[in-house]
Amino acid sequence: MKKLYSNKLVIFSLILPGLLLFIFAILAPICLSIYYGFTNYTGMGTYDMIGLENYKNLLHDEAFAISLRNSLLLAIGFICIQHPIAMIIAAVLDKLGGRAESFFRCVYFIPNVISIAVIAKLWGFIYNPNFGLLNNIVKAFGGKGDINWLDEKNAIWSVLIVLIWHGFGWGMLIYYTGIKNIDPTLYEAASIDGASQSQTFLRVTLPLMKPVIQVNVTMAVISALKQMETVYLLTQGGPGNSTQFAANYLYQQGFTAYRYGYGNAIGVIFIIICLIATVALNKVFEDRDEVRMRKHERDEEKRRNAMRKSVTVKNKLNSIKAVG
């Protein structure tokens, strides 16, 4: 088996399917988007190369600026509201045990298994200004109950609530899995040392969850940037562009306004923003001690290489002297 896996032809044949999938499903579309981003292509007929014109227009596009602002608001909502609550609930579920743990785990995950179309329709009824559930609750508490939750002033906050609620189950489940993978003996040791529940969470659970938090936060930020389906079905980016998001705006420009080249330019900027966000988050979550250790190891390796070179030079000089 070792001989088989050391064969370069076998290695290449194993890598080839995944490599072809990456080239045709990811790399080729990205390259085409970059190319069409420099054109005025409408999706049909001929087109001309217009250089950086699409990107210059993006700088002055108010709707695109609003879409980025809304994506940023959603990312902040995910990180500052959804994820802390998801982590606390995951920690509580871990302590519950038994049937209650299984029941509540399923309950919290239910929104993620419901169709996005159903979710959008459901919240459309809840937000309805005439017979919606929210306005009926306001009336029950003595209010007028005539609030338009999806008007230009309230729409973005209403949409953010839906998106944070809808994605809650995924975040909670990932944190729950991460907590379950922590060695129980660490909790036992903390309990013996007299640590309270909050101290155990802050000093044991939270530090050991750092890799899980990094993955979850990175996924949340990228999810906020590529948010489209729920927004499209609930508000279509309106009223005006108040609930516009980057991916939804890309779709509208490329396939509704027939500005395919412009839509691809938005896609390229979108990819760049995702890459920058991922690199930045990796930097934020980087283990400082590990970085220092790697730097120290590299320095030591350089020093050893320098010493070897010095010894080699001395040996050569001694050999030359001995021959002379």
Second form
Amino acid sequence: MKKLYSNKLVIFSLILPGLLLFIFAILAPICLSIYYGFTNYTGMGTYDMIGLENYKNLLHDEAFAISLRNSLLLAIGFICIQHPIAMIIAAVLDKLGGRAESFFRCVYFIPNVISIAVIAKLWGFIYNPNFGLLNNIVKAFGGKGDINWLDEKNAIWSVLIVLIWHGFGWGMLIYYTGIKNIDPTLYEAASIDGASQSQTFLRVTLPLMKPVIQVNVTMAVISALKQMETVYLLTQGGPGNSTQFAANYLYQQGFTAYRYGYGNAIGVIFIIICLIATVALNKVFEDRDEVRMRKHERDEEKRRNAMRKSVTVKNKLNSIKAVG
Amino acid sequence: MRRITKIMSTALTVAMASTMLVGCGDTSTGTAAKKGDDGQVTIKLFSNLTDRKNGQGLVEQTIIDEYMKDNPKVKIEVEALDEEAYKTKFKAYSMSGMPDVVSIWGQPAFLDEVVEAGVLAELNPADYSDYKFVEGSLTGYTYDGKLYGLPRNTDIGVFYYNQKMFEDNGWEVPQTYDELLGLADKINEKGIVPVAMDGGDGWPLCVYLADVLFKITGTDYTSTVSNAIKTGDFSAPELKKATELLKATSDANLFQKGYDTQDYGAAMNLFTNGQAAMFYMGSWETSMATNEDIAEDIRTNIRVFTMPTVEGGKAAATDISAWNGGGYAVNANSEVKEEAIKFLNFMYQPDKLSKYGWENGVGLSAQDQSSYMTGNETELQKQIVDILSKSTNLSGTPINDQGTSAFKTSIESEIQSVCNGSKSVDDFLTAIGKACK
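Show the form predicted together with its partner chain, please, the one above being the form predicted alone.
Below, the chain from earlier opens the complete complex, with every other chain and molecule after it.
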């Protein structure tokens, strides 16, 4: 069997399906996108190569700048609001135990189960300035209740709240699983040592959750960057471009404005930004101790090599002397 | 052991080869229909009318059924998608092969790119000389002097209003734009929305802007707009004045609160539930008068008036904002092109689309309908016909559909910004000018 696995043809055929999928579903579209990004293709008929024209226009495109700003805002919102709350709730859930635990776990996850189209319509009604729930609540508390939650100034915040609320369940569930996987003996040891609740959370739970946090935050940033469906259904990026997001803008330019080439240029920039974000996040989360250890190992290796070299040189010298 | 290795290697190689073959696929089954050996013909129709049991969709389906009954060897398959989705898929089809008969829009924003791509068949104008097309209605479907499609409707931009509500409160139908603005406060006082506006979509605001602009420029409307689009310079005083009027209208709270984020359905509901006194929309909504989902005391009291005159404007009260929107065309590369054109011509025989459309109250067709009047029409329908027959000038295509689709996308989004004040009138005009270059 070992021999079978070391047969190159077998190895090749085993990775082939995955490789094909990667080539045709990811690599080829990216290459095509790069190619079309240099053209003025409308999506139909013929087209010309126009070099970097699309990218130049993109630099001065106000709507694209707004969409990137909004993606950044959303990413910050995810990291600074959604995730801390998700983690705390996951930790509380873990301590709850019994029926209450599964009940609340279920309740907090519900927004994720509902289809995005429903969510968008639902919040559309909640925010409606004429008969929406939110304004009625404001009225009940004695306010005037005539706030337009989706106007140019408020829209982006209203949209962010929906997105943070909607994605909350996922984050919480992953944190919850992460917490459940922590060895309970560690908590026992901590309590024997007399650690308080908050100390246990900060010194035991948090450090051990690091890989989970890393995955969750990376996913949150990527999902902030590629946000599209909710915005498309809730505001279509409006009013004006105030709630525009990169993916929605890409769709609008590529498919409704018939600027397929320009849409592809946006796509290329988009891929680059996603890559940079991922690499940067990996750098941020890189384990400092591990890095130090790896560096130490490398130095050690170098030292050993150097020593080995000097030993052989000495030996050679010795043998020459002996011959002499 | 070696034998097993060999067998397994072979098996895996076969598996690999088969995955590759799947990738190649079968390219012989395109979207366009084919002629069978027995003379059986299948025509594929791609339509933007998803509701096949009401209104326009019902009319289309009735004609299809009739045609198949008359021609047992012809089978017509319908694929219908909503407008947004339709336009997206249309584009995908144009790259991979289109269905035989398709819905199109006779406006530069849609037609120019499609015709340039060479996907639409040229039609012979002489075939339609006795089809009673309203004068000028084929213009939008003509490109470089060649005819590429036929219009289905004549659309008019109108204010629907609740007559009973107006009478009960002593409001009058405005004759001038100032009177219309004056109504805003009076109606708001009663806790009623003056005009329900679908501002979330952008295009109704553009139609409104075009309507106001037409009242200012009169018959110079088309040249003013096309000049601006050609040069990317929207600084003409008429354009500026029209935009300022629109902004003033928004500031006067003529439209409902948050109109720039509400969609078609939400705006229409305000009107049909009696929460709004007026509703600005195209004449295709005349079927509201027969829609039993709307309460009777509202449905029977719906009337219309057109945009009132603007002070200093060149257009008279009877100059109306009207254009020919949707229609049909045939795929240039269809294998059953002749059969498809035959079917297209059948649909446009004066006693088909036009007559059935009239009977179903789906608004005005692009053909002369006067001979189908029975006297049993709703008041609303009669009023619309009256408006059209008494009209002295028609505006033509709304401003957003006169440029490229990039211009359309830009103006439909920027117009929300100028209405809600986050962009100044000048910035708006510069921004949409930029989209033309």
